[in-house]
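Only one chain is included here, represented as C-alpha cells and corresponding to the form predicted alone.
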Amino acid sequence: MSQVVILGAGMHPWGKWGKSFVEYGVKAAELALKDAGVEWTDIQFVAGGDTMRNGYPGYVAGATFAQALGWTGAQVASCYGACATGAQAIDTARARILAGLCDVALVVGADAAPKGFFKPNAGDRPDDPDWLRFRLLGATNPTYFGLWARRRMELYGATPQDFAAVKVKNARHGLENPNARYRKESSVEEVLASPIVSDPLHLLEICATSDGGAALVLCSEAFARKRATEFIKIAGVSTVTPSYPSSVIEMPNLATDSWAGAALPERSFRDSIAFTAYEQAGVDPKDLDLAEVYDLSTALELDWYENIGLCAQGEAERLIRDGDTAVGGRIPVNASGGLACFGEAVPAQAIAQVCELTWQLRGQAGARQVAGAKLGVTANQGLFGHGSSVVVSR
C-alpha cells in the first residue's frame, strides 16, 4: 500500500499568550507550509481539530482555519475526539490521500485553554457521563490520575520517587525545546515538595492547561517525489475504541463492564491503541527508537511504557530507574518534554506529538535529538473511548 508522507511540520509555542485559538493555528499552519515548501493555495484538503470551549467558531475549526488563511475552495473537515482530536484529523487527511481524492492536505489543531481543571460546559445534562462525574462525584481529571497512581503502587510497587523521576526526566528534555512552555529543571526533592493535588500526585506531576497550536502538511508519495528524495512517512494510525467487556475504569465513566458472563478481550483498551498502529505499519515495538506518550500525570507515563509494548506489565518502574526512557537511554520517551513541559492544548497535542517525531526522524531536534532515530510511535487517549496512536518511519 502506498504511504502518506509528512512534508511539513509547524508549531506555535505552548504557553499562556492571550491570543485566540485561530491565531495559534494559523501560525502553526504557516510554519508547516513553509517547512513543506508549498503555498497555501496548493492545499487541496484541510482537516481541522475542533476546540470545544471557545464559542461557535471552534466547533467548525477546519473552515475557521481555512477562512483565516484565505478562502481557496479547498475541501474541508472538522474533527473532534477529545484528546485524540489531532489523530482523528490526521487519519481523515491520510484516508483522503490514500483514496486518491487529494494529493496534499493540511492538518491543524489549536487551543486557548481556560486556567484550572477542565470541566464540562454549563447546563444540566444527565445523559452526559462527563457531566455526571463532576456533578455526582466531583471527580476532576486529577482525581482519576491519583486513582491510577494508587493502582500502580498497589499492583507493581511503584513509589512516589518513581513518579517524580518521570517529571525530572521530562523537565530535562523540555529544557532543549523552544516550543515548550515550562523550561526549568526539577529535582525529585522539588517535585515531592510541591503541593499534593490528588494523593499521591503533586502539583509538578500533573500537566497544566495551555494554549498552543500544531500543524502538518501531508501528501502522497507521488507529490513528495517532486520535492524530496528522502521521506518521513505515516506508517500507521490507530483510532480504536475499547472492546467489551472493559473491566478497568476510564474517564469519564463511573463504572466498568462486568466480565462475569464474557471473557476479557485479548488486549485491554490501552494496549490495543498502539498495537493497531503497529499492525498497520507492520512493525514490532522492539524496533522503536523513541516514543511520545500522553503524560497527563507522571504515573500515567509509566502505564504507557507497558501499554505500547516497551516492557511487560509491572516493569515500567525498572525502565525509569535504569534511565532507559531518557534521551541517551535504550528507548527515549517524551524527548520533547511531553505534557509535563507543554501542558494540554487539546486539539493540537496529538498533532504536536507527530511534529516531534518528524523533527527527530529528520535529525532536526537539536540538543534533545535521539541519535539515529528511524521509527517512532505516539500514544494518546481521548475521553469516551477514543484511541490515538501514530507510527512514523523514515
Contents of the next structure:
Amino acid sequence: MSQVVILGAGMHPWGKWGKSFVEYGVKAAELALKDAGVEWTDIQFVAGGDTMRNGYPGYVAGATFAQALGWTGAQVASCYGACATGAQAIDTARARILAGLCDVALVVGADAAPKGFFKPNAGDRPDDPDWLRFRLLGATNPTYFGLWARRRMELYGATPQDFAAVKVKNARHGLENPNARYRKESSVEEVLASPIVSDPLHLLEICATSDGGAALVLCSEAFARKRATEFIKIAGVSTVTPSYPSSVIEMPNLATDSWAGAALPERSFRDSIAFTAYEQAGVDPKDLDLAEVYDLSTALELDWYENIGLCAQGEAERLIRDGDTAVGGRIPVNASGGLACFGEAVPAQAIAQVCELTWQLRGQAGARQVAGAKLGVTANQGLFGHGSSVVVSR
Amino acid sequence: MSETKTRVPAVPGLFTLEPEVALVGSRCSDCGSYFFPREQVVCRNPRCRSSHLEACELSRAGKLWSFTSSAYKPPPPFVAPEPFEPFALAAVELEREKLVVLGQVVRGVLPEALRVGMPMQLTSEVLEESDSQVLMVWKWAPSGAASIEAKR
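Hand over the structure of the form predicted together with the partner chain; the form predicted alone is what we had up.
Below is the whole assembly, all chains and molecules, this chain first.
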C-alpha cells in the first residue's frame, strides 16, 4: 500500500494552563505547519479531534480550529473516539490522502480538562453505562486500572515494585521533554509512599488530567517528494473494534461479554489493536525500535508490552526489571515520558504519540533520543471499543 | 433507617430485591449467550443475530476475577456516605453465564480480605436514602460473609 508522509509535527506544552482548548490546538497547528514548511492556506483538509468537555465548539473541533486559523474553504471532518479520538482523526486524513481526494491535510487535537476524576455527562441517563458505573458503583477510571493491576499480580507475580519501576522510568524519560507537564524524577520508594488511589495503585502511578494540544501535517508521497528526499511515513493505522466475545472488564461497562454462546476470539481486543496496524504495515513487532503506549497506570504499561508483542504473556515484569524498555535498552517504551509525564488531554494524546515517534525517527528527540530509531508503534484504547495504533517508519 | 420506607433498586430494571437480590440479564435462546445489563433487541453474537432474547436472573455466586478499592471519594452521580470511607470493588466471574460482573464489595470488607479465585456471593446494601425510599444496590461478599450481611 502507498504510504502517507508525516511532513510536520507540533505540540502545545501540556499542563493546567487555564486557557481554551482552541488556543492549544491553534498553537500546535501553527507549530506543525511551520515544521512542515506549509502555509495554512495550502491545507486542503482539516481533521479535528473532538472534545466533549468544551461545549459546542468542542463537538465540531475541525471547524472550530479552521475558523480560528481563518476560513479558507478547506474540507473538514470532526472525529470522536474517546481516548482514540486522535487516531480517528489521523485515519480520516490518511484515507483522504490515499484516496487521492487531497494532497495535504492538517490533523489537530486539543483539550482543556477538568481537575480530578473524569465523570459522566450531566443528567440522569440509566441507558448509559458510563453513568451507571458512577451512579451505582462509584467505579472511577482508576477502579478498572486497579482490577487489571491486581489480576497481573495474581497471574504473573507482578509486584508493587515492578509497577513503581514503570513510573521511575517514564519520569526519567520526561525530564528532558519540553512539552511534558511533569519533569521530575521519582524513586520507587517515593511512588510506593504516595497514597493508594485504587488498590494496588498509588497516586503517582495513575495519570493526571491535563490541558494540551498536538497536531500533524500529513501529505501524499508525491507532495512530499517536491520538498525532500527522505521522510517519515505512516505505514499502518488501526482503529479496530473488539471481536465478540470480549472477556476483559473494560471501562465503562458493568460486565464483560459472555463466552457461553461463542468461543473466545484468537486475539483479545488489546492484542488485536497493534497487530492490525502491523498487518497493514507488513512489519513484525521484533523489528520495532521503540513504542509509545497508553500508560493510564503503571501496571497497564506492562500489559501493553505483551499486547503489542514486545514479549510473551507474563514476561512484561522481566522487561521492566532488565531495563529493556528504558531509553538505551532493547526496546524503549514511552521515551516521551508517556502519560505519566504528560497527563491525559484526551483528543490530543494519540496525535501526541505520533509526534513523538516523528521526532524520534528524525533524530530530533534530544536527550531522550532512541539511537538509530527507524520503526515505531503507538498503542492506545478509546472507551466503548475504539482501538488506536499507528505504525511509523523512516 | 426508617421502617416505613420501601426498599427499591436504585436503578429499576437492572436487578430485583424480591424474593432475593438477583441481577436481571437476558439470554439468547438460540446461541446461549448471556447479557448484563439486559439486551432486548438482537443477540450481540455477530454469528447469531437472533432476536429471541429472554430476561433471566443471573447466578448469585461466582469466583473473584479481580478486585480493587476506591480510596478517594468518587465524583457525582455517586452519592458517597459522609464521612467517606474507602470501599472495595470486585469483578466476579459467573460459571454458568461465563461472564464477569463488577460490583461494590459489602461494607467493611477491604482488599486485604480478598484473593483472586475466592468464592463470592451476591447480596445487597443501601446505596442512599431519599425522603420516601431506601435506594438499594447489589454488592459482592466473600461467601459466608453474605449471610451475615443479609441479617444486618
